[in-house]
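Only one chain is included here, represented as structure tokens and corresponding to the form predicted alone.
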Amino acid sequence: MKPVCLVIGAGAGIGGHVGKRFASGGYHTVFCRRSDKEGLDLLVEQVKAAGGTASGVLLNAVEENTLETLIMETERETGPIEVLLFNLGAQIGNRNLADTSYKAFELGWRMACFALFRVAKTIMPYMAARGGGTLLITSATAALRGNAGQHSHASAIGGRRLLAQSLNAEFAPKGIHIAHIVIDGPVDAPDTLGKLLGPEAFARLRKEKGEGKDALLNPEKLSETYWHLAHQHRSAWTHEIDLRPWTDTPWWNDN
């Protein structure tokens, strides 16, 4: 039986590429996303065409018991989840305080923080019983620095970071590697950044910073870092890492 990599938030960017990287390394990848069955099926087909194995699930992570059921059914029907990538986004766009409704603010927390808590509550007992496993958590600059228009996102992603630290403090001594990965820059992902900007603005961004200029984070290259993190020796685990294009100013120097 192959080890399983479960990707929660498997779009065409980081989640999809990380899932494909683990499939190429001998894992069975379970791709999970909220919508776009055609895109989900494409990821599975790409893995199979490359000689790997994968399956796909559509679900709404905010709905009650969806994440819990996904993990339990995967453990029971597919195999032990050795690597879980929590890659759910929670960006609702720039909104000033007056334009940030209670519902929008809470949704950011439910996606960025509470969903991770639910995932951890369900997967940690399995991993602890086996004495090992890896939880990879995609994060953002907002986890480290608040900004105007980011009331929902910064508070929610900041909570994600501190939850990751708390999980690490409890479960690293039990052999479970928890890595918090700060994406400090724009990712070349049409179904995340592309949707946020709109097709025309995203096309201009790609022309300006992509196409060989390497000024956008390349999700295929990012996936190699995720692979490395999941296979570090326990004597030299990384808990937090930040990634950005070579042209970008790091978050701590960005005024």
Given for the second form:
Protein chains: 4
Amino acid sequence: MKPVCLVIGAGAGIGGHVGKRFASGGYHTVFCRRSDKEGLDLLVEQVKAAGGTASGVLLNAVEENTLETLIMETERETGPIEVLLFNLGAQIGNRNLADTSYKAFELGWRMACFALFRVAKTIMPYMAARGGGTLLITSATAALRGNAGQHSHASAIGGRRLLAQSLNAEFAPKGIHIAHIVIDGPVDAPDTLGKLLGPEAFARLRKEKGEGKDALLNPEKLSETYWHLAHQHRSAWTHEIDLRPWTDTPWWNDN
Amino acid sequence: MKPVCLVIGAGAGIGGHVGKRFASGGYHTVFCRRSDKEGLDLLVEQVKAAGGTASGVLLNAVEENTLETLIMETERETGPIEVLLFNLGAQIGNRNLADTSYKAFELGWRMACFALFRVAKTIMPYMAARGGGTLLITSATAALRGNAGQHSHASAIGGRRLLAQSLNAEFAPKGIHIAHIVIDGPVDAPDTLGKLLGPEAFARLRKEKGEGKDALLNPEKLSETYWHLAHQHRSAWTHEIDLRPWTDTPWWNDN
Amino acid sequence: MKPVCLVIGAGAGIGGHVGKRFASGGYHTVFCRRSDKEGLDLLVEQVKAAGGTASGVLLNAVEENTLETLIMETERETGPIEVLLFNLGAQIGNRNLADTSYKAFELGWRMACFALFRVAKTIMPYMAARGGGTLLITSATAALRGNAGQHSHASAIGGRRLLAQSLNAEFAPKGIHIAHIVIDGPVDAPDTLGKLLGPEAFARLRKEKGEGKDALLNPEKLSETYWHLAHQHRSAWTHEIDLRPWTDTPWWNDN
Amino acid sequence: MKPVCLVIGAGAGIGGHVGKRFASGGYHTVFCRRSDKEGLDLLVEQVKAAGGTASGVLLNAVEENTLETLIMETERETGPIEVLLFNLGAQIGNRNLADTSYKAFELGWRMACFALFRVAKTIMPYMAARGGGTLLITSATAALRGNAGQHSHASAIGGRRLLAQSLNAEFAPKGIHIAHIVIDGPVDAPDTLGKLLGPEAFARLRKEKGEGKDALLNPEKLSETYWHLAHQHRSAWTHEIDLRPWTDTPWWNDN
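Can you switch from the form predicted alone and show the form predicted in complex with a further copy of the same chain instead?
Time for the whole complex; same chain goes first.
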């Protein structure tokens, strides 16, 4: 039986490409996303066309029991989840405090932070019982420091980063590798950055910074680093890593 | 009319002592805490006995509208809040993941992180309209990094730290001073550490490390730093500061 | 006999103002700087005119034995140094790698990092024998992260920051308070920023951001925080603090 | 012609294994170390026995012109250096301030910090002219924070970390990948940890934590991460990464 890679948050960017990378490396990938059945089916088909196996699930991560059921059913029906990629974000663009509602603030936390807690509560007992497994968490610079307009986002994923560290402290010694991956630059991802910017601005950005210039994080290339992290020898595990295009200065630099 | 200092989370430790320090410096202090009417009255009486003015409110910070009403009524009936000390914590001791319920995780966030967001949403418009004011936030080392057993606490106050930075980015240029105060050591506080440890262990700790040895943070002395921060000239504001007893090595050192 | 405050790097900005603040608080201040006898005498006269006592020394900090002799002679002839302010910087403006010579790189380290080591080696035995004392270190954002053109400066003061932490780990438990003060903004200081910019640009900057606008760190006001740190109760010591004008976003924000 | 991988600091641990990994991946490796001709020859022979090509150089990195000459001669006689691993350390064990001489402090800086500056000054013009290249820097937790007894080591490699960031800010946009690799745990390395501990304690440690337990960083396995970093697509480069054995809690945790 193939090991399973479960991708929570599988759009056309990082989530989709990481899932495809693991499928091509011999995993059965379960893609999971909130909406766009067509996009989901496309990912599964791409995997199959390349000779791999995959399946897809639509679910709303902030609803009760959805993530829990997904994990339990995958374990029961598809096989042991060896790699789980938590790829949910909660970037809603910059909004000043007056424009950030209680509801938006809470939703950000439910998506980006509480969802990881629920995932960890559900998957860790399986992985701990097996003495192994990998939890990859896609994160962003906003997990490292707040910024104007980032009340909801920075708070949610900053809290998540410290949750990842707390999980690591408890579960690394049980053989579970937890890696927090800080994406410090724009990703060439139509489902996230594309939607945030709108189609025209995104097309312009792609033309200006994409293919040939490599000034947008290429999610297919990036997926190699996810694969590498998940296959590090346990004597040399990474917990935190940053990534950005060669053209970008890191967040800590003056711009 | 006196300026008002509103203390949210006014126990016998930091909150109570900071409130008394501001009262002795000419502020009217409003002490606010969840329970223990007797303890609350004692704080008010201590202020009055020292020639100051103060009032007290019991409320449950996680209930809807409580903090919002408190702030609006204080502004309307007592006077402009010049200094607001957010002193709510969410330390529940070390618990492994299996023993940290969804409810506990969410409550931690509601107490330590969402409550600050609600407070900021309510007070910032007043302060911004006046072009001035100070928001002091008592925090802890767990806001800087996760640890075993700190799933709820570190995540909640880590998220809060980045919220404080986001608030600062928006409101410092509007004349509002936001300071995040990292308490990196045990406080001689009967209402928090005392309850966490239990009376006997706390008494032993006090004997071993307290008065004369100064190996517990003395909240009366500590309140001088809160006072100082609130009165820094606006050309030289502090956003983050750490504090610990001389006997303790900082969190970043090997122990 | 008065306690002594020794200021190493006493120009017309932070060093001079901190020295004057301590003199007005009852210390005998020893001002020490490399050049400008006139400027040095002026500081001493200002202290005396205000009813205090002070003395001045010219020396080249990077020369052998200068700092060592200064400290030993001050201890022997003036009195116990209770507070030592290390206020030497090594900002040389932004220079790309090709324009940063071996000599410049080494000089930066000698000024900003090795000089603190020499100072610590000389003063710590005195302070440790007395079981008390305070070492204040003026630092800058460049101690926290490198930047383009900061090869020499960031490396020198970044190394110094970790030296300060190593000193703190050894000497705090011996009763010696070490505080690392991160100045994260432009200081209204004619001898440093003024020289870096040149007189005209500095005059323009002052007009645009200075008095009334408070958008430059005012060293006189700032000196209150130095005074406060040096007088924190030992149960509640600060090791690191940041400071910037209200108008400036912190270094970790996007600009 | 093969691309060249130059390893500065090639003992039997990380340096040796990374050099061998690149040789097996098609690079000509130049191993460089201070002493032990026999150990150096062994590395070269191991590469050749595995079908690769390598050469070896003995030199004293702190002496004038040694590193400069090495790089220039390698470029001229062996080929373009595509990957340069800076693997010099300056760990001298824990020494309190009194036992850390000026000479030891300066030597630590010359070895760990100034040597990187010299290397960068020499190699960057070559790489920048070619619009590509990789500089890998082996670092340690002491680059992130000071500790008791680490006056020299933490200061030297903390300064180096900020130098690496400054280099990155200038040279990443010129196509040069600079990665700072934080080794946060004991490495199974006879030439460094082995010498620090002495043969008996090292043998005990190996028995207790080595093979089968994987509680020491295995430099052969670790070299896969160096290889991965050097071959990341330029749209997704890592500047900083941490590594430790699964059994170890990260430096930021309580122990």
